[in-house]
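We begin with a single chain expressed as structure tokens, specifically the form predicted on its own.
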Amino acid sequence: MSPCDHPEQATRRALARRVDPRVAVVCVLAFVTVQAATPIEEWPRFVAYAGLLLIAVIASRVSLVWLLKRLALALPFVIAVAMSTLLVRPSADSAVRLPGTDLMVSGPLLILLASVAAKATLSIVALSLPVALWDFPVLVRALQALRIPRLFVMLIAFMWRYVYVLGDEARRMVQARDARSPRGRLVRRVLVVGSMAGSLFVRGYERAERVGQAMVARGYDGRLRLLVPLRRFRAADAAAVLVVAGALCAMRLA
């Protein structure tokens, strides 16, 4: 334990040393697949899924504030996808008009809306746990060890890396905008944000071209070489995967 480590961080690192990252990846993928395939009408199963996820959160000692921040980042996308279900044509016999709008909402639409919100929330929390316990190169190495298609692993690695690059570009553009002009009216601010989004796309494309040419010049051949050793997969790791898979099957089929 490093002297500068917070006790909670030290506990999470100790757990990460005891648990193989491949076990976490397989369990999370199984959890997301099973709960996504469960109809929302079977709501007691989702209560069981949430209980199992709560046990994993408590065991991993992940901060609740940290998880809520991740949910807040994904909340606009979840709301956008969930509200898009309102555009589905409702059945005439069960449709209800929303007050003050022309939207017609039916019972099946409300069930679909709840399904999207619940499944997205559970998936985001489950996918956040491995990221909180292990460094991202370790998770990428675990995906390689599980024989995930190379193109898929490469896309995940590049997306994770260049999200921060685009964030830096956007931060510099915002600083330049604030330095050159004060905040104006709402309409002008919206137009400026739209122009910035287009400029950010062009800059990101040009930056990607330069990075790709630099990688090829340094001998990149399409394979990720990570100097992250993984320990031997043990019987205890296989048992952990079987326990989680059995619990999920019991919740789904009971």
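Numbering follows the first chain given and starts at 1. Since we're looking at a predicted model, the values are computed, not measured. For the two forms, the rigid core is made up of the largest set of C-alpha atoms that agree within 1.5 Å on superposition. First, how it differs from the form predicted in complex with the partner chain.
In a rigid-core overlay of the protein, R147 has its C-alpha displaced by under 2 Å between the two forms.
If you fit the rigid core between the two forms, you'll see the Cα of L127 move by less than 2 angstroms.
Core-superposed comparison between the two forms: the CA of I156 stays below a 2 Å shift.
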The other form holds:
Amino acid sequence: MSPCDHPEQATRRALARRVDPRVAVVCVLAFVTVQAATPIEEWPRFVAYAGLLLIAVIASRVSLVWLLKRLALALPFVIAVAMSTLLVRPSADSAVRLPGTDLMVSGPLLILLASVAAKATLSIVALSLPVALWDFPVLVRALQALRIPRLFVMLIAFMWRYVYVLGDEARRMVQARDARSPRGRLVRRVLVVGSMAGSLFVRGYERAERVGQAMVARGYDGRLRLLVPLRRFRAADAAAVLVVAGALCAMRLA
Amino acid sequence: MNAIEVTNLHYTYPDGTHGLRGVSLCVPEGACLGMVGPNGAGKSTLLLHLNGILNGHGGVRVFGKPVHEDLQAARQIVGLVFQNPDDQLFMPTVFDDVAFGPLNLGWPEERVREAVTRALESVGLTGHGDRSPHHLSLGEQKRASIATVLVMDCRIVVFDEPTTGLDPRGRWEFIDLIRDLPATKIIATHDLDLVRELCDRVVVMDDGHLVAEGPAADVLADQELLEEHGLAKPLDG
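Next block: the form predicted in complex with the partner chain, after the form predicted on its own:
What follows is the entire complex, opening with the chain shown before.
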């Protein structure tokens, strides 16, 4: 899973040492917010955002294959909007011809599709960069240092730990389903997924209770403490944030 | 001196299920007590009372002091190792998990780092601190779980089904690891071979009651008692 299982790992580690993780988190969150708030009709701005992101990707030396795998996360949303675009019959005044085909689709839905695809792609690539460069506890510590609400930080920390555990449980449930319905009809198999999701929720809830007991048993008092030292925030770090903020303002307002 | 004293302990779950029905128990310091019984006998419920996670009616004393008088102190003395390492290991890395308890106790950073290094070394996981618990084998996860308790210098270590899911080699390695722990040990298990190997005394629980107590050799040799409470006699016992 790690993007750092690569010959360029040392370069990335060196970059991670030079850049304060708090700077990266602030810049990435600012980037995601600004581009998400830009109407897709102002598409030249998205070209500029993509250019800025490309510079960051090249500087970080993150593997493109690894980034493309992360982009698969956006697919369900893009597919859902694409299906709506294709299936909804457009009204006469909003119909546009799909380039290269005779298919008429709704213009507003086509714009929505472009918006979802562009914003999801830029957001996921941007959010992936800190994950690629720093160990996860460092990012959690950076979020704490930035005074992100405690509950939110804990949700992120636990999600990182338990997404794999729940994924394994889901996989075992799918295997159990397949073992008992090897030639079941697709509709029937899809319906079973609903009850599996419910079962997974109940198991997750029960696990949360046991994890809570394990935390309390070791003195947990509501504060998540990590032994990850952050260096002093320097003038150069503040300057880096200002440069990125300035670039984003220029791209958004120019 | 008794490490643990439980007096007439009752506990009822919020749904009305009786977990414990008047359990009394003494565990001398330095002893290794086996706790056996069928599923639903109340073993895990009793263990959760020993460092104040559950609070039933009756008395629970740790080295003479009521548990709920000073929960923080009790939790430093009594370490719980849960059955499933996925419940015990909840932090992003093994190091963070082992450091979790000492940081909650307010230890200074240098002491925490030294204690974590020592604890990982004592369970044979030196150099695994940066790994995610998810990437450890089950045997390594179980050993990391013990490290999370050892690191706090617990004088009493309580295990809930410690050998579940381990292969035979991993199981015997784990039994050796438990044997070498310098602490009072309480082990709830269905693994009667483990009990015979490690425990000097055994209590049998069933339906929230403590139904028998005695030297391990005597209890494990009582075929009638074991059959009555759904426990098999060791094959070569």
